[in-house]
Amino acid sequence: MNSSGPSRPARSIAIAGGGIIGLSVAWRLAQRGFPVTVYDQSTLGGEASWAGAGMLAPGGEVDEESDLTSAAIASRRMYSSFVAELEQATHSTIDYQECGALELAYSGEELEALERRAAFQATLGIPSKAISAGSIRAFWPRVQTEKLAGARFYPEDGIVNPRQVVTALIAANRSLWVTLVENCPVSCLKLADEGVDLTSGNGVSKYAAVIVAAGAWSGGIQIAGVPQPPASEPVKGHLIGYRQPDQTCTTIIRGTNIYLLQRANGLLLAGASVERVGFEREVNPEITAKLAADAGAVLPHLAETTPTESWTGFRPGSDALHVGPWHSNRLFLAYGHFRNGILLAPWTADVLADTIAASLETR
């Protein structure tokens, strides 16, 4: 299928950005019968979706009531069926673990903040319970309990391997004849009453509507015909990985300035830094050493272990979460997910598919 040309079908949709958000939205739209083309500036799912740890953890993220909070809780509850449907559609297996999360406090101040946050989260429907040091020694024997002030367990937090989700989404989209265009950045959109002219590395193509889902790069797309959408920025994060025996880390563990989780393939991840340094990709040895030290403070055996992998990624930062139409029923935004793009993929896809279907099919 050719993604370029002078015209496109009346219900055609283009998506600028082929990460987990763009691919999830494409899948849901294609299921509704929309002709969809996804453009990505590099490799599909090769940026934040590839770099992300894959935590599905409102318990570790929610500290105030907001649109993002309600979306995160709703999307977490959708994840099991989302993964099951994707596995069935692609005959694949996705590492999805409803493992819960242990959050540790190593000072009275940290414990007070943890208990205060947990009490608020309970009002939103995010459960947790206090865990004694004795229980931690019994069920998490590798965790450092010396000087531990307290801990809580979040039973509904979980993890997923985002690389496997992206691989499955690519297959699912191809099975529905979605056009996937790699190494082809979208540079400009021009809106008119009859559609949108999209300028990419392949030239100019026309679509009924366009979704901007390019993560940290979303704000760099020039748009004519409506006000320029909110800016986006890269928020760099370092992660490190250890090859470990199975069941070394059976849940998410959150400590002071660190989180740890283990994928089914044995890779134990520790992260992550938060840096506003632009699109600078280099791995900084000082930052990875700090992550390793923090990981070793929580799981002491890691202090004697050298990380086998280290990498960086760019979270999509913005002033807020932007999911929905932007001054037109031809242009839709899907960015600003920051640390929660993987978690929010099912919710974002359903919201946009419902909104676009209602908008285009009622004209």
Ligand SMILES: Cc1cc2nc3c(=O)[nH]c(=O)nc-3n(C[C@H](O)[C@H](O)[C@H](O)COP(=O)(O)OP(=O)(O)OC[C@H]3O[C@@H](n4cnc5c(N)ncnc54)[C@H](O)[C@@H]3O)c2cc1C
Contents of the next structure:
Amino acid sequence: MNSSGPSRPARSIAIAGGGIIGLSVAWRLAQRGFPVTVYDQSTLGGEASWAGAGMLAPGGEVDEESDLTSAAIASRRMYSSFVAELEQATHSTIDYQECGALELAYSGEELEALERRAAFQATLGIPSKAISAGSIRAFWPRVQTEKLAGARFYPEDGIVNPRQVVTALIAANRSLWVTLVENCPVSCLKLADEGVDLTSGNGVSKYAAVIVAAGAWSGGIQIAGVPQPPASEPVKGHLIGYRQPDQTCTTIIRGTNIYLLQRANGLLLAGASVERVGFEREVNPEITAKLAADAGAVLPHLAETTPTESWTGFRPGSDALHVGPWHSNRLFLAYGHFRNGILLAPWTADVLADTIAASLETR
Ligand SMILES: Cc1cc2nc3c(=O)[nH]c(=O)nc-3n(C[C@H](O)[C@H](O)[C@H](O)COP(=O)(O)OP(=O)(O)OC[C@H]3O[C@@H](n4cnc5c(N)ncnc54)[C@H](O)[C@@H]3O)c2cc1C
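Here we have the form predicted alone; I need the corresponding form predicted in complex with this ligand.
Now the full complex is given, and it begins with the chain already shown.
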């Protein structure tokens, strides 16, 4: 718990970026008693963490052994207790569903690739099992099965509503006296002898350590005193949503170019496009029409209705996942989570809070 004693500037930490990553790290650091300030250039949690679908799905994401793979598997295992702890800390309810995922293959080639991937995933501890068209008709009666070549079910994939996670993280941080500063971009960080000089819309402040967690914008923060960290890149995605009167999609469903999931509030999401067009926010009707067509091909009842909403967001792309110190024990990176930042938040927060605590406590 927060020691909430007198302010200790020698241990004060700033975080540039208040998305799910920055807010999760802030919460874990505040729990360890560090005075934390989170700066956001606009609204806390208003970017990718608001836009994300919320799949917690190593089954759909993992196809090779990598740092991201082991982090994704570890973070998935942490999610249930992460959500329970947040709910308890904030007396709120978060839509978290251990619903599993049905993955569909529409050709022999797709099915072969799916089974090859599943065999590899099994070696990492990600279970799945083959599902016949008859079982799909019985358990997923709304799924179009005519052209199916086969399918697998991933029981451990799940979903969370990231907007509720962010809202709860803001409340949890406030309850531990974390300072949250909105509409205040961090432009420059300068490593000095005893800490880091942070320049923001509020002027220059000194911190013992700073974390760059500004999602797709992370690479734009200028750093002096150590090499400039790796570049970041916005990877735009469109999602569409259908307000449904009842639960018509009880698990994640993944098709060739589309995934579908339904939140507890009835909103059924279909996504997502992958576009490299810079920070361009517009909703493109051609892209949303294509998503709607692909969604209707998997769940024909959706073809009879029109999406009630659509939006875009910027996945934080980079050359790799960057979580850890950067050429110093005062500057830390937390970006490059790309398509999996919602999934990776609990793991990122624990790893960074442990690393930073160890670093500051031995200084
Ligand atoms: C369409 C779409 C679907 C997705 N689906 C999933 C999914 O199903 N599962 C999953 O795990 N992930 C998903 N993601 C990815 C996930 O949303 C991101 O990886 C995650 O939200 C990244 O969190 P973040 O905190 O790093 O970035 P963000 O949420 O983008 O937060 C970064 C914050 O930094 C602030 N900022 C920027 N520059 C500065 C600055 N200079 N100073 C201060 N603040 C700054 C921004 O205002 C922003 O609030 C999806 C993303 C998109 C776009």
